[in-house]
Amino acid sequence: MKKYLYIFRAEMMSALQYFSNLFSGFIGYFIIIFILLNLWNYIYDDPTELINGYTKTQMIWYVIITEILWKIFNGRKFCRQICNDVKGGNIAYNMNKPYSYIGYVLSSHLGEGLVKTVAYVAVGMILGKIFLGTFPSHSVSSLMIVFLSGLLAVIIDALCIIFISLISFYIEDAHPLYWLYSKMILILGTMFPVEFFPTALQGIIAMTPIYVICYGPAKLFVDFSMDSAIHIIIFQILYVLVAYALCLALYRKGVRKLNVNGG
């Protein structure tokens, strides 16, 4: 565990040195929130009106949180790194290290993600206060649960990207698969809550990573309840265990493939 904490800390310090690179991302984040704010202002005639169980304020906060998560993920760069390790043979170098490759890339990704989390949460809260003038009501304990749900969401997304990227052991390029995954998360999870989709589709979405990556943390932030929190956290933990097991199985099978082929 100490090895992974060291990797995590090293990547976090590296991200802090290039903190200024985040400012261009802040501009894009502001533009997206501004556009969606005006969209929901147009849709909601009355701020207290409920649409599928959400007020205008809740809907805008939902988008603010899901866009924060989207910015933290940075999946394209992460996917490219792992695909290049597989295709370039660098993964063989890491196999001889005294740590798990999956643990290494996950710790590295989370180290960079922590810096982005602090930055984008600060920006998101400021924009929410400016545009809405109020925050959702939370206790210290409920905020800790929301933070835990957000952390688990980032871990699940990272594991999903690792799994997709490791498919590079078997196909020439896994980037198209990541593109499909990212667009599914963006369209079905980031812009609209699950309740906005047809009833038949809601059950399907609830069984996908969208539910635990985007919907769960955002739902708890805008409309917290302990029953929902327990359900979402348990579902997220199960997803972490299953996703990690699948990543490990795919990695080991890919390593055996390399050994058999003399790679």
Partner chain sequence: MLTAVKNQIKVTFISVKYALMREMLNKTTFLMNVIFMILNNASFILQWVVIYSLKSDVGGYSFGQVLLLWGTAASTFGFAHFFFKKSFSLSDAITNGKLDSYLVQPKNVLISAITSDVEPSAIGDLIYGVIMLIVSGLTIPKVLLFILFTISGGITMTSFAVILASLSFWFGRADSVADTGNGMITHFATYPDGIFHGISKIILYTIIPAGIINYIPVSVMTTFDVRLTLLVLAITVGMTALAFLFFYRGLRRYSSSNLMIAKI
The other form holds:
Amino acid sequence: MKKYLYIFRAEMMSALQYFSNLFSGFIGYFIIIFILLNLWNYIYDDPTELINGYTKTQMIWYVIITEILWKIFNGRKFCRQICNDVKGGNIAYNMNKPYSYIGYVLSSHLGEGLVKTVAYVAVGMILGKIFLGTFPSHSVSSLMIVFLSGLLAVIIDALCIIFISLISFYIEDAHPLYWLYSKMILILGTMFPVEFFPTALQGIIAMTPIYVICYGPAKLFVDFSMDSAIHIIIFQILYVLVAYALCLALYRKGVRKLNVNGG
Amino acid sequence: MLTAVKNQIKVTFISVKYALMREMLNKTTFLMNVIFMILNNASFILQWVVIYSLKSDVGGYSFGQVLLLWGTAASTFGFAHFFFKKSFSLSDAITNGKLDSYLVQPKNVLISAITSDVEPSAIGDLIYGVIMLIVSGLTIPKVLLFILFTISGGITMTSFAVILASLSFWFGRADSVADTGNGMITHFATYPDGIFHGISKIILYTIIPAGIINYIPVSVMTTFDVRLTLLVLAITVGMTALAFLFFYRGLRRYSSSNLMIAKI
Amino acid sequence: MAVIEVKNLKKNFRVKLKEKGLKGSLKSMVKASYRTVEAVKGVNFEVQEGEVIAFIGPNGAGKSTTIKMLTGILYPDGGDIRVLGIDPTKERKKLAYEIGTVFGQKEQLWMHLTPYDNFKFFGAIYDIPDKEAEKRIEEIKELFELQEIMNTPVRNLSLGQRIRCEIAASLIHQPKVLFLDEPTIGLDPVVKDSIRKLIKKMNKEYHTTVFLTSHDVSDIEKLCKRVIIINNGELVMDDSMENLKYHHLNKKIIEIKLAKMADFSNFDGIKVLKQKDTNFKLEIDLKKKSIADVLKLIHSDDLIDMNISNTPLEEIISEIYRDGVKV
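For comparison with the form predicted on its own, produce the structure of the form predicted in complex with its partner chain.
Below is the entire complex, every chain and molecule, led by the chain shown above.
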């Protein structure tokens, strides 16, 4: 376990050096939240109105959370890194090291994500306080559950991207697949809660990772209930186990293929 | 004077042509870039379908106008990034001494520097812009205005990028500032201006010129207005002049690759 | 006629100071501190028409900075430059039509195009009519022996072929002055030699004035009649190659092989550089001892082999760098 901690720390240190990039990231984040704030201000006629079960304040808190998650995911770089490892044969080199490749990339991704998490959660909360004035009501334990759910969301997203990237063992370029995945998350996950889509579509979305990656943590933050928390966390844990198993299977199969071909 | 301009245009076009040929060496990658950009832009239609299911007008825009807004945003972005790709990484060229070869040529340094590369995916943006124009309903005046505003908007966007990048002459690395500024225009340009009020609206017509690049053009294409059209063109000329002024002022401080960082 | 006139030329750079480590990075981001470095400190020289001149100095001496100011890339902080009577800071474009530049480490060519397409592109840049451009390309092709590679994309050429094309491309507009910054860097000796021959030929055929910087002393020795040496932003020498050799060649190297043991260690003006058995390598200071004096010390019957040579130019130059001999 210690080695993962070390990888995690090293990545975190280098992420700190990218502080100035982070700052311009904040401005980008601010702009998006500002635009969506104006958009929902226009769409809601008055603050007490409910659209699909959400008040205006809840709606804006919802996007504050999903946009934080989106910033932490940073999937394109992550996908490129793994694809390069597969294509460049680096993955075979990693095979001889006394740690699992998936464990390695996951912990390095999370290390980088932690700095961002702290930064963006702070920025998001400040923006919410300035724009909306109120926080959704929470107890310490419910906040911890939301945080846990957010962490699981980041892990599931990372595993999904690892899975997609490992497909490069079999196809020339996995980037288009990642692209489709990220578009799905961005359009169907970060912009609106599931309830905003037509009923038929809602059922489908509930079965995709969108439900556990974006909707789950954001919904718990804006409208917490123990019932939905248990429901979402159980779903997320199942997702983690299944996704990890799939990644491992694909990795083992892929590496074997690499060996057969003398990669 | 006239021959000088003619020669400059000739060199610019050869440069763009050669850069395009370079990108087309790998045809599959090239086509993928173009197609995926079209799909990328198209995916955002879904967002607007959901929004318009809640309310029939957003910021005074009908659904068709939002499509036209997206079309103009894509085509101006595409025009700027296809012809003037390097203006969006000009800060890097300034701080890392990549302007040398343009400085020894008897042509305009800024134009040579920004036209030395093209962005294949920008062709996808241009195509998407045209598709949205067609979807929103074609008339001859609208088509002509669309072409005019694509060019003027693309040039304004480029000028904005050049001005931000020129800050590097004075303050060193300014690439994240430039990236942020350029990103802002695109973000704002894809939402109706009617949702913004007060200071933010003033900013969108001044410091972040999304209004000049997109909002006024969409309004003029819906109901024609000579004065607004001329205003857009005047601002385009002004911005271009400002970009050249900033760049050439800064060029005196250009330090080629001699910029050093001393470690203590 | 003076083609290049430089008077009291100065250039300063602002150097960003950065402390080590993460703390230093954060600190420099909040408040950067700068120090001014004088890269060129008031330099004066002239170059005459048709000269091939070497402009040399150690790394960071200010030679690239100077060449960049002469070509209009950098803006000077003081002094006056005239190249062909043109001030590069005021009439950059006008000057660009008259000069050619080759920067050894920087590519000016389009890699995916053939030399022919590249030459056509440069023809357009210098506003040469198509017909005239074709004629000149034909001429340059002959002179540079580019027939076989004319239709191969530049990225498939060897480094030497590429440099040849770079120089060729910089001559399309028949410049009166050619600036070459490290043209032979990274090339093997055979290619280096062919590049040198080319520069010589070009100087002869077109009477082009050549201003050359190089690290390679043999470039200078073979090409240039005059040498300007710059160090720490100041000229330390401006003299003809002959004078340079004459003034600094007051030492000779004598290598001898003797039949019997001898001792040279106690003579003023003789320095034993190397000794192995009865083989000696001696440095003679001609101000103190003549060659004849040395020969008197040796019994002619004992002499098996002897070789007298000059100090290599390389050593002379590094000596000048070290001592900073004032002109």
